[in-house]
Amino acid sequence: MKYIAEVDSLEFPVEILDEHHIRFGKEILEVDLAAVSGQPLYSLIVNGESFEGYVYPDEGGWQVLLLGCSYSVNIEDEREKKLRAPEASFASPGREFTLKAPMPGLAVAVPVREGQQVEKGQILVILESMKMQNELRAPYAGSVARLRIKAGESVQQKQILLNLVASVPTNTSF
């Protein structure tokens, strides 16, 4: 079954070969995921290398926690998305992205301000759950539009923390 999985508006091509195979892009690997304990917790292995990731279902997709970071992900099936091709649009440089909590606990740090530029990968958010800090980062360069949350309060799942516009590349190659 081919798929197209959407993670933070980029699109990468996923078929799953068998119960422990998929390709993805031009790579072959081996996976296996696991839910823990019938939590929002996973265990997935790749090739060997193992991780643990939070998902949620959000609006249309999933929120995924991975290694610190926070991802939008939606797949679809590459059929489906084809029918859909003539409706879909690009999305625009000064796209907007909501930073939700994937999990309740603790802002220990929010080490930005409103109106402040970020690159990719910066730290949002640092959000302590279940005696675990988790830096929450920017998917990509842009400004922080509006802050949601101070250090030291309380937070919920799927509570909205802060909205970042991307920023407008300089450089855009087609």
The other form holds:
Amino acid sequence: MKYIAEVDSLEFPVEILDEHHIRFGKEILEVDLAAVSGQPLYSLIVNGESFEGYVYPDEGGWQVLLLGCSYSVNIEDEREKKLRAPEASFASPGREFTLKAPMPGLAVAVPVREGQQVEKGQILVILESMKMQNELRAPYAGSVARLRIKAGESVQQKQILLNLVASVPTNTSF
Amino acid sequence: MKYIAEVDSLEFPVEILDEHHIRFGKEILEVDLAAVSGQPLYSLIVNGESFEGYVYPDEGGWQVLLLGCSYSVNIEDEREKKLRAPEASFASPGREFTLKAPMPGLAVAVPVREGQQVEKGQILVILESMKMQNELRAPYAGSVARLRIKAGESVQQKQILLNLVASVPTNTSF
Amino acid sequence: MFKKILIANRGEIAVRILRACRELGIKTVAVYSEADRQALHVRYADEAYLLGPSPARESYLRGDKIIDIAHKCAADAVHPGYGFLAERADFAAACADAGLVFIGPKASSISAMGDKAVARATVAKAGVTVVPGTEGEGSLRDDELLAFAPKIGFPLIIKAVSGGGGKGMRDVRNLEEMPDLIQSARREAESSFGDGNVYLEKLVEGARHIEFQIMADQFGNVIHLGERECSIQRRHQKLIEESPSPFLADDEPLRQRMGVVAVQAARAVDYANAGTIEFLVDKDRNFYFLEMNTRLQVEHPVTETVTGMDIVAEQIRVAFGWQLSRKQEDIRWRGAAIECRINAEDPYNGFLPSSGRITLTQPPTGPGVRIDTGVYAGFEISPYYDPLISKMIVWGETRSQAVVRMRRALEEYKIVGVRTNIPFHQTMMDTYPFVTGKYDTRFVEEQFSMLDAAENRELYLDIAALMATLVAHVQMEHRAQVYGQPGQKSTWKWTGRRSRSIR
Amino acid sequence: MFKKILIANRGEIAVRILRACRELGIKTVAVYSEADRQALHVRYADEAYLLGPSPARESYLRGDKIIDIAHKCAADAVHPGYGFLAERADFAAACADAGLVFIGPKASSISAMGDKAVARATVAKAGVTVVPGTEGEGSLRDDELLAFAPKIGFPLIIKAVSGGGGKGMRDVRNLEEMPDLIQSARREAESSFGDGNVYLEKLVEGARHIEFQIMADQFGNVIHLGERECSIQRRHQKLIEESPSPFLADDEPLRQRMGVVAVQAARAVDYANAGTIEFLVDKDRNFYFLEMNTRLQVEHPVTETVTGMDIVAEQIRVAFGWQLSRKQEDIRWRGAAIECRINAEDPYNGFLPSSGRITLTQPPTGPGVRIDTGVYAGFEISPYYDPLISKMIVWGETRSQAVVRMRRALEEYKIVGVRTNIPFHQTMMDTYPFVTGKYDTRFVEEQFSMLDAAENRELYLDIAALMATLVAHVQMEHRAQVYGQPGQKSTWKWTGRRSRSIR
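Structure of the form predicted together with its partner chain, please, following the form predicted alone?
Next comes the full complex, this chain leading.
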């Protein structure tokens, strides 16, 4: 069985050879995975190195909590990946980003309008929650496509606030 | 709904009056029970007094872990109790006690034989487990009814070791 | 001693106070909002009573209801914790009127220190140096503030008169941007404290925030328990505190002078109970009074850890009318303590708060680690209250030992279900300026980056990918087995094997 | 410093050592038996290798395999913890032969102290008083022992020469019962240590077990870290340890004398690394050397807590060849520490071990509480190893504060799935002789009863009954709703209400 795991937009091919062995990139590794009973907690020993992690499904992918850090991992089997290969990758021009409320709160300011061009890092919405004003910013340059809230409105967690369409880079270096 | 809860061979009648009230013995109490999510952990507020306990089913009854102590509670609804009322209570003469292994181990000694009269507290089996020799003793005076192990045998947890039939008390005070 | 104390708070600090009461053999009463019915402080207390709906103004800020409950359950004292009603002179006075002991200073001391401008005027009169600013000028209009600003000099800070926790604060670099910043500061102060008054204060550059813990009884005895270094802040919110301050480590005379001044400041308002004098110290080792917090501080455990004094228990004892249990000369400091505030916020994403349910939590244990928390598996991080999940305090024989111990404790701490700032703390513990103790209050915002953490993350990308793949594979195989052809066995079984390292 | 250490142990002590290594920046290697694949020490270590099947003799006692693994993974040192191979001179020697540093004393010191009779002869020669007995007489036959007994006088104790942990020990009240007791002691010693040799020792009545922690480097520097009081024992198994000893609290001269003798005893065998000198102290304050444990002790955390020294880290440093980090005069003691050993055993049922799966565990946190444990939710208490679930250590400014803190920590500690001895400890913390520090080694077996605990239980019988009934009712209603008529709603809903106390 062959899989491709994607983390931080890096791809790791994993081929499961038998009960003890996998091909990881070009290496053959000996692995031992043990679930710790009743929890999404796993002990993994890879060629003698020991790791402990929480692994649980989240929004179609997997979350891995390892040594204090969280990783979002998407896993596809090779065939599925092949079918999807021609698709655009995340930050390419025309790619749409959906800004969702990361927590419930009050939209105290929405300093953009629909159709507006915004720079990477520009404030899109200010959300008041947990007694703090939180600035939600553009992950890349683009234009505001569908603005779905107004200042003063309460929002639920994961409510869609607006969409952002990535700009075609203007100063591409080549 | 009326229940009878039995703990340490004491009986507590509980009648559920409505969502907020119960009759407990002769008192009417205001109660508020909340389950703490995902665990057999409960918060109970009774007339303002707050208690936290783990409550989980165990061998037909309920185990309650409260303030560091464990309680075994048996609960019957009143009708069931009425039907069972004429039955003999636990330690009365002729009552049979089944000695089960409290943990897996090795029976290093079985200093009784079938049919033997034993005193309360007399050693029935010595079980070696967790690097210790553990003496399993008679809970009351009686005779050994069915001896199911021999010294030197390994036993599993909860394996039946022998039965003990309670003696008719010889020196009853009345 | 008191028979029964009502704790007018929630979360970790309510649990902390409950523990102190339990150790003193005092019965406890919790109060709770609807969101907190399952909370640890409710379950921990001897008695628990509902205050009202989840928003604080309908529950934990309802002083009237709290006093009512205290009466009905025959409590003889109220501990306010920090935040909520802790620095409300009117509440302290109402408690006294109702015959309840307020475990804190007199209402008059709270008033005197509560208005920052009045506080600064008061301590200045007592001979304590304050940061240059508009202290003692009363409520100023915008035009007055703008006129005053050049006399103080830029950069300066606009601060809310009734402020705290970074609310209603704005840094000002020049006169041009000042009018807008005054407006936004007033708006935030108004919405946070119901008081839009602001004042100006010189921005001390390269400043360190160093505060002294004060303890005073009702007989006029005032001592200090040494300092806490709190310069690791983000948006004026403290994130890491430590004692002793690495800045004062080799400057015992300065520490002693500051301690004397702190005691003076407390005496200036006839202070009783626990309090904190906050100073700014500039790079030339001049120190200025900033404000006094007339309550238990979030970061009190670092002081408890190095002095061995149980500050909450001592608060209760002096509130009951006992003398301080120790004199100044009995206070001994041992080793070094560091506290990390573990917040539900995502350091990789602009420290956005993360709400949701904590599905699992496994705190670190072992030598030299203390956790103060109010959360548990199943706890819902709600938008109603602050994002503090827990405080982790470590002790070491030396500051270096405390740092490495904090590293291992952070690595051990598992919190599943919400994002936390643990990676921020991990990065900080590996950052040269932190490790060497050379940082100021601007460090986090101006010089710190999460890049180191990102690098550390990258080291383990492969392992994360591998672990998720194997878990996904096993679960798929398991599903195939359950839903697939009956009797078909998984060919997959992970078993133990060992060989040389993969790195 | 060492690059990589192999920890040749399991459970809480393996985790303790792993933590010390992590704090020192040393890579760690765990070894495990089949029963321990999911264990904390395996997950915590940087590397982990299987030793073999669950029984200790096929895994944790396989010194050959351990040395082999250490070689393959390029470890440069081995920490044996306590138990298993910790006091096996042959293993220490084999490590040295294999070029591995054994983190402990030299093989010759282990040998000298390992045979109890030789040990007693050695220290007696160095001028240390020993309990009267057959020390130094070599292996005696039954008839020789019976002949010697009247010279020592009754009561006396039969002890295994290679013994420890109460195995192969028998109290003898008179000559008549002695032959049988010798037989059973020999049998137990043979099966526990593979050595049926026993010796006799006077039973000191009203005795307290007080031991001194020793730390020594390879340059001949030997210091002691003060005493531990370990008289709360059952069948010679320690259950509660504390430092300082309440018996020595007001007798500093005696403490100093004992400390000097302890250092002398260690010097007599040219000792290096951590070790413990055990004394018996009679009611007239005479003290006798009992034995030396040439390893880290289970109860080392109480000493760490009062002295602030990390004993495990210090072990590693001196094993690497560093000098002791402190001199005798630098050792300062602060406050009081108490440790309760939390075992999987049922105090209401003759302390029978309880095996099974821990389904939930919630350790106490907050000020002054330390937990050392190797278990977790999902952990299976197996019959292969000892029943220690965790060690709970509390610190207080005074012994009284430590006692009340232990009470609250015990109450907070939740372990679901197996029976534990927590009620025993709770009862002990309420028992007059314990609270006043007036107890001896016979106290638990001869004077202590669980009746107080039973009384405490009775107080809450009604609440337990009520809670179980409500939970049962809610679950039944829930079932009725799920399986009953569709759309039928439960009439039952628990909501918050408050009123006066029911008691």
